[in-house]
Amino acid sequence: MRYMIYALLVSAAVTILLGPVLIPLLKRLKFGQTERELGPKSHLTKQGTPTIGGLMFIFGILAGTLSFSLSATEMVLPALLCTVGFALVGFLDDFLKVRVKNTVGLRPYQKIIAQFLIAGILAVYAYKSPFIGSKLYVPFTGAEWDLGLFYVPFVMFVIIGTVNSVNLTDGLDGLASGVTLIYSLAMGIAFLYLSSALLLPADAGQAQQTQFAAELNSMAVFACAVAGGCLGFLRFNTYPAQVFMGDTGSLGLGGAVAVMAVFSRCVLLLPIMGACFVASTVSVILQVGSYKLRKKRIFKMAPLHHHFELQGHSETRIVAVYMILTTALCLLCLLAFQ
């Protein structure tokens, strides 16, 4: 528990300290946000706000995690690599956007190839890991579901879906970072519980049990470092935002959210704990499908948070409700570990 708190504080501190350095640098480099013409008209005032600010908490997460988790690295280092890998894809996308001043960035096929590659490597690693394997925890039952070889494509789908869901949720000041903050804190508690429960088979050796506990504790440190990075970033990203995380941050956070679910073997809880992320993706799918089939829109605008915004709700109110809902759902899911 002590190292979890230390990791959170270090990650938050590094992120906050980087703000006064990185934000002016981004302004000088003219790395400003380019708002979509089809987006909410109120967002046009955000044109030119520095982006790629996600670099701040990526460095914070690295600092917080590596400072207090090196006693067990078989899970936490792949988790960091996944987070940084997706952040790098987002950085390339952001860089192309700000350099040519458009909203396209990387081509869709380039993004999906990169995402499939990272997701595939992580899924295979988890499948072969003695601490993870092909079994999923079934919430509230204490049972496990062994997917066998289907585990790899299933986890790839979960990772890619989660990463893009978090990316879609990053549309209002403080929204993605606020929701991820709460989710990460909940996962930190979950990892801490799992480390004490030791869910390896009873016939596993004492050394393997001890190592497993250490690995889960390291993941708890990672989860709290992610929470700390989000907390520090909110210092600059709450309304009105001084900086945006860009795809650098949203894809990086998506990778962190996904890897925490996969490595905890609690993937089936992710749609509940991350219901706000799911809502963003589902709203986009329904909107596009409805327009193509019926030439009618279900929402005023997708993702869902923009629909609420166009209904007259303020950004701060929407973000607050999303965070409250996420808190309630995460607390509910933590009961599954009792």
The other form holds:
There are 2 protein chains.
Amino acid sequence: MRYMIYALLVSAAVTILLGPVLIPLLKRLKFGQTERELGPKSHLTKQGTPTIGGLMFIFGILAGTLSFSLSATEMVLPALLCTVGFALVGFLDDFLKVRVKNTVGLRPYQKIIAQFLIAGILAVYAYKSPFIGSKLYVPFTGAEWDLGLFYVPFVMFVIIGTVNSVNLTDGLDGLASGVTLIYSLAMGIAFLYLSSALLLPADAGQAQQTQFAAELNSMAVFACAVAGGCLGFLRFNTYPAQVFMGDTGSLGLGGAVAVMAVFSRCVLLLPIMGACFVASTVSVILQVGSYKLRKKRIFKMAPLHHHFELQGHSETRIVAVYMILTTALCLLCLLAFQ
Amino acid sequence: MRYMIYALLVSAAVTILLGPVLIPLLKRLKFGQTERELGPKSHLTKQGTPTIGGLMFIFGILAGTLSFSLSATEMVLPALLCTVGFALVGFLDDFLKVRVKNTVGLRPYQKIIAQFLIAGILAVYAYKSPFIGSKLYVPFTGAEWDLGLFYVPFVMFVIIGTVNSVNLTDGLDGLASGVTLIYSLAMGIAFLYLSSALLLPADAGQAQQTQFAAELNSMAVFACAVAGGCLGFLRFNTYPAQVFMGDTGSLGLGGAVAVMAVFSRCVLLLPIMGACFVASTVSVILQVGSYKLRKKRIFKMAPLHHHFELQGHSETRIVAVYMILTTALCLLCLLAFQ
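Having seen the form predicted alone, could you now give me the structure of the form predicted together with another copy of the chain?
Shown next: the complete complex, the earlier chain at its head.
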């Protein structure tokens, strides 16, 4: 647990210290947010707030994780690569948005190919790993569910879905970072529990059990580093935001959220712990579907947080409610680990 | 740990469910905040926001604690009485403020007598208790510091100081509740650790050890209930606040914060974990002292959070920074428990 605290503090410190360096730099390079014409009108005041701030916590997460998890790297290095990989896709997107001065960025097919590639590699890696494999825990029952080869497309779907959900959730000051902060803390505790319970089949040798525990411990360190990055970023991203994470940040965080769920084998808990992410995506799907089928909108605006905003709730209140709800759901899910 | 999660969730749920009942009631009874004429001008817009909202989480804390801690009550009942006792003093104060329509409330000497009384009873109780006694842990050293009879006035000073510090900290939307939320979560983990380590002298019998562990576990439940109350209250108290906790809430929370520190025997960690509370009090003392001695002010306004506000930082940002700082300091202090 000591290393988890260290990782969180180092990650938060690096993120916070990068703020006064990176934010003025982003401003000077004119990496300002171009607000979508389709977004809420009140958000037009956010025009010009520097974006790509996600770089701050990407470096924070790297520093926090690499400093305190190098004794066991078979899970934590792929987790970092997944986070950084998606962040890179996001960075390209952000970068192009600024250079060509529209709000499109990478073409959709380019994004999708890149995301499929990373998700595919990660899914195959997890499938082949002796510490992960094709079995999922079924929460609260103690049972396991063996997906066999179907595991790979399933996990790819989970990863791509999660990454884009976090991306959609990043629409209010402190929303994506706040919700991810709580989710990551909960996953840190979950990994800590998993590493203390010996969960490999009984025929696994002692050495393998020990290594498995160490790998899961490193993932707990990674989870805390992600939490620390979010915590540090909230220093600047709380309403009124001084910087946005951009796709760099939201795709990176999405990668981290997904990889924690996959490597813990607790993917089935993800829709509960990450209900706020799910809500963003589902509301968009419903809105688009309803409009195409019935020419009627269900929400005043999708994703859901903009709907609440247009209902007259203040941005800070919506973020608080999302965070409180996530806390309650994550605590409920932690009950599965006892 | 299961009961800690339950207590947090129940306390938060009760607090949140009381909101739609109590807030309109307080409004109808005209328990609106009367902003101090001496406070920041921007706060005049808060005039009329209902106060005494602390009642919500006082009931939440009672419900969460009493539901899940009744197997061991020698610590947890006095802790609840301390919380409710101070809340009652605060309630009288709030009530008088509204009835006589000034911002004074209870006369200072009345408040001080009531606070001395509660603090004195609690200090003597702790001194006499076989589970607490006159020894404090010296953090990070493993040593203990026996204060002897001096323990009683020392603890009274700690309690009264803490209660009034939390009271002073309650000046921005979500500040006192947010900081106390994090402090309480950390204390919950601390109590959980203390209950698993066997810390009574070796000559204590097995039965006494077992009871001691159960008592500390109940305190962990209490700490989580306090955290849950704060979490639920933030639903309404986040900027822009729909309700204030009033002295009812801030003295009650102060009592809870103090009693957790005293009963854990980790009083020496309190100035670090509660640095934000300390900052409020110290800034007021420095400000008043400096003005009396040198006719010069040190801060633009005391307590410290108003100073930052007048420097142009937004209320939400100041609250976020206080919470982030408290998180970091509490995590550092948790390193003492390993």
